[in-house]
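In structure tokens, the next block holds one chain alone, the form predicted on its own.
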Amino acid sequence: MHIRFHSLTLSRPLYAKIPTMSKRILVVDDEIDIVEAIANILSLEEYAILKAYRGYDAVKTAIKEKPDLIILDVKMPVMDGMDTLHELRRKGFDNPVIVISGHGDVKTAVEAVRLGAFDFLEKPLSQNGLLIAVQNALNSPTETETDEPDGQNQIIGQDPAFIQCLRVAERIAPTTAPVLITGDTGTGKEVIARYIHEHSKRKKRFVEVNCAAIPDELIESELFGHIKGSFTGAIADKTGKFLAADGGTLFLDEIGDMSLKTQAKVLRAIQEKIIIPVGSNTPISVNVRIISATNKNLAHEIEENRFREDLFYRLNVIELKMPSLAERKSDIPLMIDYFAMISGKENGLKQVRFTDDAKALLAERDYPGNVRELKNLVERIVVISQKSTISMEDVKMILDNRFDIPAGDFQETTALPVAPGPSEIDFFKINSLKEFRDRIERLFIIEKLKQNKFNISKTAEIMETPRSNLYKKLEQYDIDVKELEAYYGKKT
């Protein structure tokens, strides 16, 4: 599910026609011309169209006809879209609903999602945006079967700097041009990469590779695959990421951390559109679109002979710079609303909201970790406060580590990233040597991160291990550095 607070129009469609098996769609709007326009677009795609011009008629039609999808306007007389959506859910209509509005705002969108809307689109609708939203909604499982989305993967924002990024992303999506996404850590580079893929003509997989998290000795196998017996430990054939993404998109995250040796092989794969698995002499043709991302200045890396200039020009056909949260501060209240909603649902709380002064207080803060840091902070506040309405004073107390929890109200929760100290673990209850070693190693890494103010490079240096190996350990032990930093604070 994607929440969109923007309206984009393309000069040409990028929607690929897919058999619909006469899915039925109910279009609801008090403006007859809009109903007809939407109906005409959808009819050309072989959808069966039902129409209603008032909310109460829509409810009657939906209960009787049980359409596969409803496209519902917000502003209608007598019974508006929000009331209609609420009534539909009350009467047990579980199929997806796409809400549209010419008066789109943050409160409307958040309320629509809270009431169970699958998507929110703002008028004037683009033909492509409408068709993709419809396709996604019809291909989705019912609400009761859907896992709660990760708030960090949503398209959230209406700040001009962010909207400009989206406009560029949607413009370039239907092309095959490689894209280099730059920006600070936590700005949402993976989110925008997925957005480009979803709006492209490539209907196959989106495959991600974190180049910094894979040791140099394994990354070639990870990217290109290997055959059984090609090296010690290769007990079976393995499909590499390039081949897994064939016909789709390969996202090379943290490309600036890739070794020069691997860069040369990636360059060859991009240029010749072939790969050779480790241990094989047989080339395999692949057709992938490369989207890469980095928080490094690659021009500087080239000057320092750490990045190949020829690969840079292959990757940097189109550069898309993600703005930092400091450059789009007007989006912070919007993100707080959404992250609070997601975190509340995940933790058994309903309709969690921050007061305006609480959001204003959080908006004044600096977020070096950008959107990721803000999300973690909001979740921390929601989990600790355990309130449906969170005030500025609640936020201040938690930011100051003053937890006003009455006696008897404390509930143990696993949501807080607090690692137990060695004295709190009964190591003699651990049966295997491996589990003992893993527990100790995890505690050691967390403690070193705290001592080095969560600087991964410095921590790796102190631990006398390659940074790529530390990334691998963080992933192995499910250690979220930004989450730890948000909880413990930068001063440890």
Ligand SMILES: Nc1ncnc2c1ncn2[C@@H]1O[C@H](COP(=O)(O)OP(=O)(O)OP(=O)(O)O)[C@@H](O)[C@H]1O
Given for the second form:
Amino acid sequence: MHIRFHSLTLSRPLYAKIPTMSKRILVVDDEIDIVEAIANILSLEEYAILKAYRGYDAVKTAIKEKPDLIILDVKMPVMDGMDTLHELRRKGFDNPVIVISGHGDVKTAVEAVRLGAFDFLEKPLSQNGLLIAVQNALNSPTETETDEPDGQNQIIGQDPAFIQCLRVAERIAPTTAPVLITGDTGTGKEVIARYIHEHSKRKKRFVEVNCAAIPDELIESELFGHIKGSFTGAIADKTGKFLAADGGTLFLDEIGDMSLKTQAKVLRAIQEKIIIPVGSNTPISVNVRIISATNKNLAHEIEENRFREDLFYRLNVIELKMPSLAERKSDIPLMIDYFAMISGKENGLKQVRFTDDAKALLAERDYPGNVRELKNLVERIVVISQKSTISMEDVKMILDNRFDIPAGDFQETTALPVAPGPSEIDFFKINSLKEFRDRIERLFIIEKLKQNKFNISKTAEIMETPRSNLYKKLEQYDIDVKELEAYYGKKT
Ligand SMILES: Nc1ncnc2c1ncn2[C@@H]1O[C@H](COP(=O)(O)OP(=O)(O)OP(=O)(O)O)[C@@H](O)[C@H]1O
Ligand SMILES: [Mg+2]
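Can you now output the form predicted in complex with the ligand? The one shown was the form predicted on its own.
Let's see the whole complex now, leading with the same chain.
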């Protein structure tokens, strides 16, 4: 076992290597400023950043998103870095973790490494040390592929309306023709974009840009890159997304939200197949396949002079319109089975299934948020019911809002509604002893957490149970300590 203190070793030059694949890094610290500082440094290097401010949140995100690397602060309230690391390993997260400690505490470092941390960095972090540690961790042999063939990320559907889309996607995948994917929110535009890439001969990267999420001042540098010193804050050369996608696919998501000024530049890049990084005058030739997506009506945007017609024709060589869920109702039962299986797995429940009448009830509903809305609803039902067979009655109870589900919430979230208080559960409607016990246990744990200011170690101690068991229970009952703390924190 050896521990490296990178803040002391500056043997390799800064920005020695630009990463060739968009690796995803989860940064975890309770101090927002530190998360932002680390994220800023890493995103200059083309890494995609996920953020969490609590250990419990980090575990959830890590399991869901499987980042390639986690950078984890040791000192955090509620669930500290060591607890978090422990939980991550227990749940099978085996990508590298770099631990950050505030006081160069060698004991903590040793413990972290023993628990399987890849490396250890001391605050204050040096930019150089951070980047080198990150590069080393990402190049380490322990790194595992993120796309595991474990049944996650499958494309579900057999309705003719959907199969038609899929066939078109497969047929055009090997070509370089630009594809514009349209369709309402949550219909699977991104899912199909990735599918096209996977079925293309372009085995290089799939690079995604969410045009709606990047401020206008930054989008040019984001897309085309920049030269060190070309504007304030450009502290190093940056590779743009076009170049990053060279030989691969560039997915321009929410293209309808791109400003006219940027549209002009994108048009030129597509037409001439060259890009010029901000601050440079050397053109670089690029070979990218463009897939764009929008839920806006671009014809209407053109009429309103918000979208360039010439760009539209460039992007829209092939248009793929994703059907709404209402247009492929026969897929709903299949999707319920699939989403139930996934969220069951995530919540430690084996072989969750919905009875036929439960599925029929769900199939009758409207889903303005389409597949995403259905997925979230199934997830919530699974989490709230905590059963392996979910009946129509169970679904009804939840749809009747007995469990306080925020209406119309189509956002991608696993957050549970705040735990219902005793008065909100009608215990005598419950038949099985096990369910009764589970519900009571859940409430009991929440109450004890509240009494102990959401300190997990202390709560476990008071409950006279090992901390690991408490974690298991928190997971089993999907108790989100951070959310509870945020909710009750001010009241206790
Ligand atoms: N055919 C499908 N099979 C399985 N999951 C799907 C399918 N289509 C969509 N999903 C899931 O539904 C959610 C929404 O899909 P996606 O992000 O691709 O939609 P979108 O059309 O890009 O939405 P938006 O317009 O809001 O960006 C994702 O969680 C995705 O995994
Ligand atoms: Mg999308």
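Numbering follows the first chain given and starts at 1. Superpose the two forms; the largest set of C-alphas matching within 1.5 Å is the rigid core. What you see is a predicted model; the values in this text were computed from it and never measured.
With the core held fixed between the two forms, Leu243 has its Cα displaced by under 2 Å.
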